[in-house]
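A single chain, nothing else alongside it, follows as structure tokens in the form predicted on its own.
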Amino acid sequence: MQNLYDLSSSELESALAGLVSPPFRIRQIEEWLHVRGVASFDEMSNLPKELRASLAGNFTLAFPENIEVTTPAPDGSRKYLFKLADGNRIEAVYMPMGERTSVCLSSQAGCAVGCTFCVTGFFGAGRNLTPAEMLGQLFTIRREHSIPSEMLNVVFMGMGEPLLNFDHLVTTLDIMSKTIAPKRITVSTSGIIPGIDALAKLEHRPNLAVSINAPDRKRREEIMPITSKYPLDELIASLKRYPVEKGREITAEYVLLAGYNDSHDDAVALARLLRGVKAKVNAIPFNPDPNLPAWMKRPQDAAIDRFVNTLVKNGVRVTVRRSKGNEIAAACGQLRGKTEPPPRRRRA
């Protein structure tokens, strides 16, 4: 049956067209799924009992099935494990921030962009989450900590590739925008080129992260493969031309690799880089894993300072992201979607 939280508002709305009746009733059946989020046709207490169950035998509300959600890291964080319907597992993060709550979504089961410095990669490509294996994600841990609307923000740096999911991401940022602000929803992508250009397009347009994370083409291509398809001075000029909202930045994300990527000289190119991209540098100190290459360390914190001092020398607005729930495994790029062991596998 169809799951009506795939459906955009308009297509939700010709989908009832030949069962509702009066129309004011496909509102507040819109109002139920997309302000509400609610899981099954029975908590829709305004509808007549018989159109709550003629709903339920023409289509279908699932969500992903929460299995696991870990003790919370001492900041508070927590991951959720979701099974699916096909067998496949993905993973979310609730992060308490103060006053504001951010939860990171997952796009994909798996991601096939291969990113060296993440453990998804690690494990593989899988398929295109749907929009309601989305929304599900993020209406299951709203309603568990009873999160206002108007004090969430809500990230798809989880597992996957957003452009890489492009229709189905935009279903799911329609669905979004009828209770979250565009300004308070970001998508982060790898640099899929043909994907920001689309994005771009979109009336109301989320936040745009793009993970940058060397100040060269070569060195980028080492740690994201991928990238050799979409070339640094050719991501650069789709950030120049990408239309940035009054009040609003891009954020080029930097994973912080110790000896690699971290110098003085590396934040001198990144500013030069960037000259002409309304943006912002977001600096990640790596996240390691046992999954994850060897070499691969953290920087100290002097080098993670002396990186971010010289960016601002040159003019660079940054900020570092002191990653919430490392302790559980749920910081950027750890997220796996797993609980068995991976596959053995020789790490460079």
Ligand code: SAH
The other form holds:
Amino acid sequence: MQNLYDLSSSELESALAGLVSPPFRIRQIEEWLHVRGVASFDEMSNLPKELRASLAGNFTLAFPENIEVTTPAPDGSRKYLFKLADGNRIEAVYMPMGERTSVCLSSQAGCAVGCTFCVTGFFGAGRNLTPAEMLGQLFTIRREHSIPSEMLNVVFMGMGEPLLNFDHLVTTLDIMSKTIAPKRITVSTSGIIPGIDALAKLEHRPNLAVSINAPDRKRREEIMPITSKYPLDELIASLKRYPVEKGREITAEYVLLAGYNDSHDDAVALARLLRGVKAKVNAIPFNPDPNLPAWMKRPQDAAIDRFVNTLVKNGVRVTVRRSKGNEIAAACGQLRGKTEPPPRRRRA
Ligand code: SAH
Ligand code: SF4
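So the form predicted on its own is up there; where is the form predicted together with ligand SAH?
Zooming out: every chain and molecule, the one shown earlier first.
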């Protein structure tokens, strides 16, 4: 049966047209789905009982099943583990940030990009998530914490590469944009250039974050093998032509690895690389994990400060990501969707 949460607005209207009349009923159903995010037809209390029964006989509204929620970390963040209908597991993170709340969503049940510093990459490829599976993460967390949509930020920084799941991502963004302003939604990519160019053509664009992570091609290729397919200079060119809305900036994410890409010279080189790109840097001190290479370490605070100060001196705006959820292994790059021990060890 067709899951109505997998359909864009126009697809939903066509799917319902034969079954639902008059037309205002379709708008009511759309509101229950896209604004309220209900998990069952029974909750659609302003629809006649017979209509609810006939909808339930023809369609489903299934979300992924939330099978575990971690106890909150000291900063209040919690990790949500979901089981998909085919048994795959994915994770999302709830992060209270004062007035606002951020929710970090997964876009794939794994990741084929294989960055060497990333736990999701370590566990390997997984299939694309459907719109219902992406929306379900958000709606489940939103409901559990009674978060009004206007207080939400959504970031696609969980498991997977969102721009390799482009069509489902666009449907999901369209539906989310009904309740959350696109400037409150961020899509993070490892630098899939055709995906960035396709995102540029959308009428309502989310914020773009790009994982740069190294100041030159050689090192980027070492830790992000995708660089050999989408070279760093071409990636930077795609960011220069990207239409950035007034008042917004691209976020250049940069995972800081002690002694590898965190020196004064690296900061100078990064500033030079980003010249001409309307971007700020988000420095992310590396989050260690037993599955990742042992040489990868989080820099000392003094090294992080030096790196940040050098960027600032070179005219780059920069923020440092406080690793939300680190204590419960829910920080970025630590989502795996797996509970069993790893299948293999990669590097010592
Ligand atoms: N696939 C997308 C989005 C998910 S990864 C992307 O790569 O952008 C989200 C962010 O987490 C990326 O910026 C990535 O560089 C970062 N990240 C991955 N592993 C990490 C780790 N172990 N420590 C810190 N940041 C990490
Ligand atoms: Fe995939 Fe992003 Fe992890 Fe790289 S950092 S392996 S692209 S999830």
